[in-house]
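One chain comes next, on its own, written as structure tokens: the form predicted on its own.
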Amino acid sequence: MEKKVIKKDALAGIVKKLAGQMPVYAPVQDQDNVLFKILEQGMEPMLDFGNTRNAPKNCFFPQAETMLKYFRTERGRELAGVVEGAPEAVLFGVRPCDARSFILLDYVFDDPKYKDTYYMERRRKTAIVTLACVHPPSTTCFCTSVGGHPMSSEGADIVLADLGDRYLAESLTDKGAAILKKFGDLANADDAALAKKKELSEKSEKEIKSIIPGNDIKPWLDANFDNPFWDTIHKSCLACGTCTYLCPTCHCFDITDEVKRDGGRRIRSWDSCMSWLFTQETSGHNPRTSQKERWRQRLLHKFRYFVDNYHAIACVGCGRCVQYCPVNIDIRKIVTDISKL
């Protein structure tokens, strides 16, 4: 695929011009946070930022979405149809850890047996432009411990690397090549640009200082469902769900019907395994009676069950759950402690 260079001061203008042609999700400043939002007139795409507070999974798997609508007739309720299909779009400025999360979400929503048409419709029609991490965005990053890399191209259609005075832009897919053409008449990348990227890639990997034994704990998890260790990790948890709602790979949801006199709609919305309602049955029984069971489920899902099903850890090492937990529960410490048992 093509490899181009973009002048440093030209990229923001290119992105804003593209936003005039199609929906572009981009990181923007929102008070004290950087968030992914649809770029509107007057908004500036962020190019120099650590990472967004919200994961970009919302672009494919919205926090709340209408799945279908129905209305009442003399014969009863009739289906009015699903919501209209998603438009062609661009998801710009995604960090490599978040781009890799889409591959993990694809395992769930594009399973050969159970394909989620809502997710896949958006996924197929959206080009992902990754902004490589020349330097780790945060001290809480641990992508290399779970199969990632700060300058990985996994999950991306285009990868941008900041070379200092310019960006190296590499299209990796046909979808990416089509979007790169919309960037305008760009110069071809020279050998110096490619060599610079390789040098930065090696340096960025060494700058990841947070290393955990993410691949080593599964045997212990397989054999220690009732180990007393589980009593030690949950006591400060508030069950707020911050770790799950900000996580790029958490994908649990609930489905509810909003019924009005003349019809209604079916809505899918995010849910959290940290909530006591998550596993409450109609009878009132709840098999996970405390945060102990819920935290155990969170760890087992990411480092055991997902590995069993898809041969990958359901964590990309973005560090959001560590950075924003109000009581400082650190999944890195929990995994490290398990490895010492």
Given for the second form:
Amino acid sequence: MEKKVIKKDALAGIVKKLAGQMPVYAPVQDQDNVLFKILEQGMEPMLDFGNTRNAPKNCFFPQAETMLKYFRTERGRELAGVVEGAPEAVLFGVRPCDARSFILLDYVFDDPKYKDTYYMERRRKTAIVTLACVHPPSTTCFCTSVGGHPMSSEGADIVLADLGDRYLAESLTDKGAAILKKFGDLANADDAALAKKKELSEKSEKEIKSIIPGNDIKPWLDANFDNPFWDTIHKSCLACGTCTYLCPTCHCFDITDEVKRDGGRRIRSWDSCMSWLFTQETSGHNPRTSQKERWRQRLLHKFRYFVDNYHAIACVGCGRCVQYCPVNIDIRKIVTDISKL
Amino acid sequence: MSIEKRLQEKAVELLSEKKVDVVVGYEAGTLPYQAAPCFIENPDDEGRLVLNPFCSVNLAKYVHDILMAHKASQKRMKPEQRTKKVVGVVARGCTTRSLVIHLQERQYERDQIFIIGVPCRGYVSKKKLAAAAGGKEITACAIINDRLSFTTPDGTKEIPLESVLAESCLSCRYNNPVISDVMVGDPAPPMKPDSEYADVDAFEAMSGEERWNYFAEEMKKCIRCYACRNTCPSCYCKVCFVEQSQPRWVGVSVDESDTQAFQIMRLFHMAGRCVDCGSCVDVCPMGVDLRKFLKKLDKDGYNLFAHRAGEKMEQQPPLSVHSMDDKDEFIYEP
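Output block for the form predicted together with its partner chain, input the form predicted on its own:
What follows is the entire complex, opening with the chain shown before.
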């Protein structure tokens, strides 16, 4: 595929120009937070940031979406689907960990047996432009412990690497190549640029100091559903949804009907295993009776069930849950503690 | 002896003498600017207890949780098998006020809690600290007297501790416990309560439209994770109205009006019950300014009923009592 170089000061202009042609999601400063938003006139895409507060999963898997609408008419019940064709779009400035999350989400939403048309439509039409981490943005990054890499191109259609004086842009898919063409006339990458990227890649990997035994705890998790250890991690948990809502890989959802007079809509919205409503049954019974069971579910889903189903850990090591948990429940510590049991 | 050491000794004493079943306190966190709530049941674990300006979350919430869970666990037991649980809690001013509210609202009995009062000079607002660091990651953080030094990839910087204290703390009126069973440490010097409504006064001076726009803009940030509600000691409804489904009061989607409805209802439920501990602001992952609205209710509570939430055991919350000399002009002159 194509390998090009972009002048350092030209990239923001290229992204803004692209945003004039198609929807471009990019990291923007929104008061105190850096968030993925659709770039509009006058908005500046951020190129120098740690990582966004919210994960980009929202672009394909929104917090709430209408699946179908229904009406009561004189002819009886009528249904209206709402699957709209998504426009071609670009998701720009995704960190490699977050780009990798889409591969994991694809396992779920693009399963050979179950295709999620809502997710797939947007996913297929959107090109992902990764901004590789030449320095890990944070000491809470642990991507290398869960199968990722700070300069990884996994999940990306185009990967950009900041070489200091210029960006190296590599397209990895046809979708990426088409978008790279829209970037304008760019010089081909020379060998020096490729060598520099390799050097930065090795350096960046070494800079990740947060190492957890993510791959080693599966046998323990398989055998210890009732271990007293599960009594120890949830006590301070507020049962808020911060960790699951900011997580790039959490994908549990709920389906609710909202009825008003003679019509209604069916909504799919994010669920959170931290909420007491999670797996609450119509009868009022909930097999997960306390925060203990909910926390066990969170851990087991990420490090056991997902591994059983898709041979991958459902965590990309972005560190958002570590940084933003209001009461500092640190998944790195939990995994490390489990590995010592 | 440091206050931390005295606190640890007190915990050992209470646990060994079986005066309490658990001590709720703070322990060092995994990030340099965080302390986490902890639960000490074994006297040997007392070394985990810390007390510093990174201890932010109001612990009264956990006291309520533990006692409610215990109450539920006793329900199906024969009366003679039932046990009493006593929770010890490390409590500064705002925490004790929340405990007072629980007691006034008959959530548990006074002898079910043991209040280890501690003085407070304010806690560090994570948001202010992040802003001081220019959004860069803080890799080390230390407090020496009234200075805070932090290290980012750009180097180490020292700033006055006061510049990063939470807004609630800067104008706190009750930074020393209002009730306690034992006091550890000497009372802290007063903060600056005279300025507590400065923000509200400025907000009130705005036009109705400006105020609504401010509210609507703030609510757009909300992701409905409910961290604010869940950390709030006064938010203890068994089932919050937002989660009720028969009928459903608030939609599940991210419609702006649903988010606004949730926040408005929660705010009004706080009338006369908010101690301005700042926990809801501190835990919000999106930085929503909830305090301005809560403080307005607090100001009204004081101006209309001379009431400050959780100040005294004898003074019931204004919306829970009726008195013949309650002001009532507003009924006739809205």
